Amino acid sequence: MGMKIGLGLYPHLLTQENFRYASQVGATHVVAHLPGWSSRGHRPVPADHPWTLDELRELRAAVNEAGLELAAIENFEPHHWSDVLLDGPRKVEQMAGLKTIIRNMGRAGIPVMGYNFSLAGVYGRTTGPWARGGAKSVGYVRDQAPAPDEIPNGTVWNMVVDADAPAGTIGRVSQDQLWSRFRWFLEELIPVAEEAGVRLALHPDDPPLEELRGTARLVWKPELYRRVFDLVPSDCNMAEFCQGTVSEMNGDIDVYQAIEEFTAAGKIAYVHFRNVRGKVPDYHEMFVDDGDVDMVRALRLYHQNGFDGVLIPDHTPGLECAAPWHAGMAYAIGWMRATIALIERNEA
């Protein structure tokens, strides 16, 4: 068994179309990424209710038809866990929600679910002809962000939550109070994701930055996945690798060490697979062969300590043409299937 290679889907682009696509250009997994799933028009129940088991089965089912498997869910729906994140009135109500989304998972047969907990999520990043010959990417820019202002109460991962919150902030939240509920979080949630046959797998933080918008992050470095992977052990505990954001980060071990150590740990669910051009406060997505970070260095390392798990190319930069994020995906997994086909036929 090797690695393998996946296409991330956003919810207007989980279709029979993409999926055909997915297997054409050689990919074999589906990375489905599900918030913003009921806002599109496609569920008929609201955005905070929990993903039924019909619903995940019918996905999986449209995945399979097109040949292909459903390697992961990414990332809850804002409102399934904004009480969790915020420590909120509603935490244990939607914490039963989680544990509801986590056995439907398990009985759909979905074997991972990424997430990412922070509460200002992905923010900040700009957009521009930062690649190879000018193809737009994007990027975090310390001068060109926007100004760190605290998260409006109602809202959570740039999303609008509670329409009806009181004025002002959710203020400041410190280190100890984002570890102390993220604890929380894994001690309800592990039991039910190990009985369930579920792998929790967490993304680091994007910017990679130890605060943003007055509140804590929880892995801004590499080496903090081993206090994530040490709160609550299990082999359901695991990371969304995003290669990406390790590369951006300024911490005590390098991306390559970073893969080392937690592909032989066996703690890598899926791997985000991009290239990048500088580190955090101001770096650039590059294509997947013009970057920072040695890619057939960071492929072998992957093989050579066993993964054999799902590596999708997260983002790319798009290519001038009438469909560039299909050119873009095209491209990057056409140069991963041929540089880990040559990787295992040398060291096999």
The other form holds:
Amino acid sequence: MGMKIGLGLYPHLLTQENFRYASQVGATHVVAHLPGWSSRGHRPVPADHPWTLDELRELRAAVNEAGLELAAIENFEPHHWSDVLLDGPRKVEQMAGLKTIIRNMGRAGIPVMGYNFSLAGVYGRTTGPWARGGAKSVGYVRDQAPAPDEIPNGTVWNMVVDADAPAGTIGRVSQDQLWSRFRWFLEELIPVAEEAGVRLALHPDDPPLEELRGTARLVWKPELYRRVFDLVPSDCNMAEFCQGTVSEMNGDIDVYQAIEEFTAAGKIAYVHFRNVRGKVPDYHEMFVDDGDVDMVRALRLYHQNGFDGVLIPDHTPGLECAAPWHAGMAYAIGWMRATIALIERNEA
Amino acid sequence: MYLGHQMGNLTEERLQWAAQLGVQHIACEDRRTDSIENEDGTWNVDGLRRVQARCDNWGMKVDVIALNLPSQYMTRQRFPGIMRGLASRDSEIEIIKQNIRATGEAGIACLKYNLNLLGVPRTGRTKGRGGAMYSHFDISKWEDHSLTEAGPVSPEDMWANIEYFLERVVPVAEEARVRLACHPHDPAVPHVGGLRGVHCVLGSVDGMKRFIDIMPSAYHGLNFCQGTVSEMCIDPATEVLEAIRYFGSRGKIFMVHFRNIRGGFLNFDEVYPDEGDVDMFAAVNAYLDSGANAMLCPDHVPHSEVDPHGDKQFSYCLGHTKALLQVAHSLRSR
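The form predicted on its own done, now the form predicted together with its partner chain:
Below is the entire complex, every chain and molecule, led by the chain shown above.
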């Protein structure tokens, strides 16, 4: 069993057609990016209703039917846990819902829940023809980023969870406040995850700024992952290791050292494998073979330190053709498949 | 060795797509977009220069242009006389000579071509991973045993027509400093009896060796279709590497169709590069060891109903090839 390649699919892409495409390009696993998803097709379901066992089983069965494994679910609905993030009045009630989701995932045999404990979420990035051949990619460019205004009431992750919220903003949220909310989240949920056999995998903050929109960010330097793991030590307290985000981190950061450390510690649940050029506050996402990071070396480090989990390409610049995203992902996966095979037979 | 792509449609959109994927070398099969080919089949140098300039804008170089001698069935050929030995062949060869001179004048280094009568016969498709359909050939399933419009074509007939052509065009290519890259016969057919009475003499490694020996010229060589060579072999995994070393070390590999198969002589599927019988990394190393220096381009890709334009399949193959090249080159530069 070596490293495995997965394809991350957004809710509208969770279709048999895309599962076939994933298999064709040699992916064996799927990561389902679930917010916005409804197993009932276009019929709306309450966004705050915790995913049921039937819904999760149905999702996994659909993936399995196509010959693929469901490696993880990525991201709760903002409605599932907005007050957990905001320390609001419904946090205990919402936590009960999160526990239900984790237990249902365990019963449905879905092994990993990827999440991002963030208020501002992925904010402020812009799009431009920055990748090779003028391919459209995203990046964070200080001079082009929208103003980091404080977050309006009723909003997390750039999504409105309470349209009736009073005017005004959530104000400033300090590092201490954020870590205290996060500690409560882990202390409540990790025991449930352990019992359910589901690993909780934390994504770092993208863009990895110390503060955004007046709110602290949790993991904006690699060493903060150590603090996360020490906070509630558990085999279920893990990283959704976004190598792209770690590469974007500013300061004296060594992405290779971070890969080695957290892989050797057994703390990486799965990897977002993408390349960038630059660092915050100025970076652009690139094609897999075309950024600042030596991706062959990176894959070698995962392998040498015993990683046998799933890597997904995460993002891709859009290719100029009828299927910009799919073709871009196909390119990344083709590159990854060749390189991983060579590394695992000690030829790279 | 380096990444390349063979393109039948050189719109700006397609060029940008290729540039985005890191392609820097193009084999151009499109003589229409830049009005390279005149109605009478001759080429104009301005058209050739236009396509070069357009590729240059995207940081890409036109390494190869396709002569109008495609891998098509004989009745669909623009110049059918050459391989059928018809009276029209002399005037056809004059046009090819003009094409070669125009290519040299434009400063393009290589022309690819086929010496083909049967097109590319196949016997259906095999279902592959994710429901992709792999082009399939199994001689036992071949049903049409009628003679073709060319009647029986013995090996001797075929060689005579090939030699007649080469003796006339290779000297022109030398003078124009344009290399001629011939594609072998896809697929190999029974050496005795041929297919529909046609003996495909460029459908064996021995035939390819004889072919290059016909003219001792540095401008006479191969569009080395690794897939087709695999289809000639009982054991592609070993024989293909030997063939690469043989032709590469003699300076005869002018470009490569880099694709893989499962199976071998007279029975095979055209599969994805990572699941065939030939170790594609070993192949890259064999090219490099042999001293070859040419573009590796994906050729046929599996058919997919979820990818009608083939963009995803080609992007996949280019990414895969790019990684093999990147690793092979970095190991050698250590």
